[in-house]
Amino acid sequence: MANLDVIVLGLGGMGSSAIYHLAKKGVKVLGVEQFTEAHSLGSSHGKTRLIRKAYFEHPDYVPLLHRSYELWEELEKESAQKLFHKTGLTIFGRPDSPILMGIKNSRDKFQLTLNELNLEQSQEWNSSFKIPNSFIGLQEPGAGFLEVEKCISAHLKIATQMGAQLRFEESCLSWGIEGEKVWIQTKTEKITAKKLVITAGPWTSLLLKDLNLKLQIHRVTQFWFRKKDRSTVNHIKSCFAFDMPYGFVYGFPPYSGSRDFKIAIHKPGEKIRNLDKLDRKIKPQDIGELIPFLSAVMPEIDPNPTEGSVCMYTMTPDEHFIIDRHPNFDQVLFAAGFSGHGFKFSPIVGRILSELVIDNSSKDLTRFIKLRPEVLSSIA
């Protein structure tokens, strides 16, 4: 533990990437995680996450996505693992859907490959679905999904091969500044380094109480379903999503021998005031809004889930990310508020954090900064 350059607090999607990029650059780095590796108690779990470039949230994310795609491919080669499944993704909605309009906006600004399905083509897209009559589809062939836990483990494995040290089931009780260095206090010892990177997901506000980041934690559920007996639904091979009146419903095809379809609603759920009291048990009402969707759009799916999972969204007021330096301590950097759409950006966020640690700047962050100029002024 002597002469550490950096401590990374939290080794989920963003933290695992940050320590990977720091270790690759020869930085002496320690990662501290309060739970186990690739655990299911935060926001970076649930087997799969969508990845797409035609980004309806804002076109300024697209350059970061270009870099993320490159970095995911690099990680696959280094780890000799399949992490990104390019299945394609079709998103359906009414022609005036803000989501579809946002997708087209990103497509037009960055000349992205996107196929449009008219009303008739949408109806014929897949016989296992009953597409609402008024819906059209936008098909992104380069999209797909990431295997989330495998991605985290791959980042951590390469990081350790490059010399990073990892500590699991070790909570940070407090942190502070001592001269030009920063320290953290765990249950077992006080550890000192030159810099601190906080990537603690829903626990960020507890570690940065003085900043009043206005992060709101929400309870969110995900489910897995199987086809009904004698159904032909198995020929669904791509990811899919629907802009329904009650939320953005998205789904994944079975893969790697599984028979289950993961289906969920991208929508902040119950507000969580105390993380220690988060109800991690699946309740009957959790599946509420998925029942009418399955009945109307995917009638060949058995509405009784085979599995369910609870995770958390850490939301900012405008749902854009925060990547910043502590305004009072140059040694402390943090990334937070990924608002339920951040995992696909893990490799570029980790790279940005490593560049801020080493070079005090990042070209990739400069491209993104205009989304949050009032928050990122300390780096800009």
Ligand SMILES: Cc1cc2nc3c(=O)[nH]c(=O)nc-3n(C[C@H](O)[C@H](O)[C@H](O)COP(=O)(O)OP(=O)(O)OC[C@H]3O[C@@H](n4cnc5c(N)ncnc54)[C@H](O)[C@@H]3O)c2cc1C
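For clarity, every value in this text was computed on a predicted model and none was experimentally measured. Numbering follows the first chain given and starts at 1. The term rigid core refers to the maximal set of C-alpha atoms that superpose within 1.5 Å between the two forms. What changes on going to the form predicted in complex with the named molecule:
- Relative to the superposed core, residue 117 undergoes a C-alpha shift of no less than 2 Å between the two forms.
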Contents of the next structure:
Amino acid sequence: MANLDVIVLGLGGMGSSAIYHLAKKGVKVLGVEQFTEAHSLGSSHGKTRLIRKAYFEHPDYVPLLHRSYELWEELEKESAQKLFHKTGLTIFGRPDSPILMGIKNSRDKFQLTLNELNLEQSQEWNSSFKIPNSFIGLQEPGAGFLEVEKCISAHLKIATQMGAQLRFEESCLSWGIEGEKVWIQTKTEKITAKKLVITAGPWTSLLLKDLNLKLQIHRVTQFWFRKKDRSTVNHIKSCFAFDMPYGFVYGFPPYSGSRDFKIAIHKPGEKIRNLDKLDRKIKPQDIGELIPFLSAVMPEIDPNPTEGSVCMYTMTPDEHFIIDRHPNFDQVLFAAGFSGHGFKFSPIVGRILSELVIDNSSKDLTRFIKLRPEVLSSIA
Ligand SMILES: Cc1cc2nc3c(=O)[nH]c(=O)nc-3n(C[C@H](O)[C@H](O)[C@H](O)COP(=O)(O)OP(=O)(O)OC[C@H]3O[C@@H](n4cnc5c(N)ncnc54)[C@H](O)[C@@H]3O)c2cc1C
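To test you: the structure above is the form predicted on its own. What is the structure of the form predicted in complex with the named molecule?
Let's see the whole complex now, leading with the same chain.
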């Protein structure tokens, strides 16, 4: 552990990418993770994550997505495995829906490929779905899904090949500054390095108490379903989403021999004040609005899920990310508050963090993902 350059604290979606980029740049780096590799106790599990470029959340994300797409492709080549399934994604909603208008806004600003469904394509969807009459569909052919746990493991594997050291099942209890350096205290050891990168997901506020960050943790669920008639052929090979009055429902087609559609609502659930008390068991009421959705829009699906999983969102008040340097300690960088839409960005987030560590700046660190007044209650 002597002469470490950087410690990366938390090896989930963002930390696994940060350590990969740092190791690739020849930095002597140690990753510390409280649980096991690609575990299912944080925010980066559940087999799949959507990835898309026509970003309704804000067009400023599109340049970051261009770079993320390139980096996912690079990681696939380096790890010699498929991580990104370019199935396409069709988002359905009323023409005046803010989500659909946001998608078109990003398309227009960045000339993205996006097709409004024609009659024939709509009929094809209607052979399996019951699309509400007032809805139109916007299809993004280059979108799709990432295999979330495989992505984390791929980043970590390449990082170790480049010399990074990893410690699992080792929790950081505290950290501090000593002269120019920074230390972390685990159960067994005090480890010192030149810099610290905190990518602790829902646990971030516990490690950055002095910043009083406005981060709210929410319990969210994801489910897997099968068709009622298991003998029928599945025509849907693409990801899909519906802007319904009760929330943004999204889904993934079965893949790699599975028969299960994953379906979930992108909506922060119950607020979690104590992470140790998070109820990780699926309850019957968790399925909530998915039942009316399935009966109205996907009547061929059996509403009894084959599987369900509890996950967490870490929300900022404006739902944009925080990636920056600690305002009081130059040696400490952090990335948090991914507000339920961060995974697709993990390669670029890791690269931004590595640039902040090595070059002290990153051209990709835009105004709205920096540490900003809206996300700080007050700086102690
Ligand atoms: C159900 C669900 C669906 C989602 N769907 C999408 C989607 O379709 N597309 C998309 O882009 N995003 C999606 N997201 C959001 C995305 O998954 C998250 O934004 C992203 O994975 C967050 O990554 P993270 O690294 O910040 O957190 P995590 O992956 O949780 O990583 C934090 C890590 O830090 C570790 N840690 C914390 N404290 C300590 C400590 N003291 N010592 C050691 N280790 C510590 C934790 O154990 C954990 O491994 C979804 C999220 C959920 C929950």
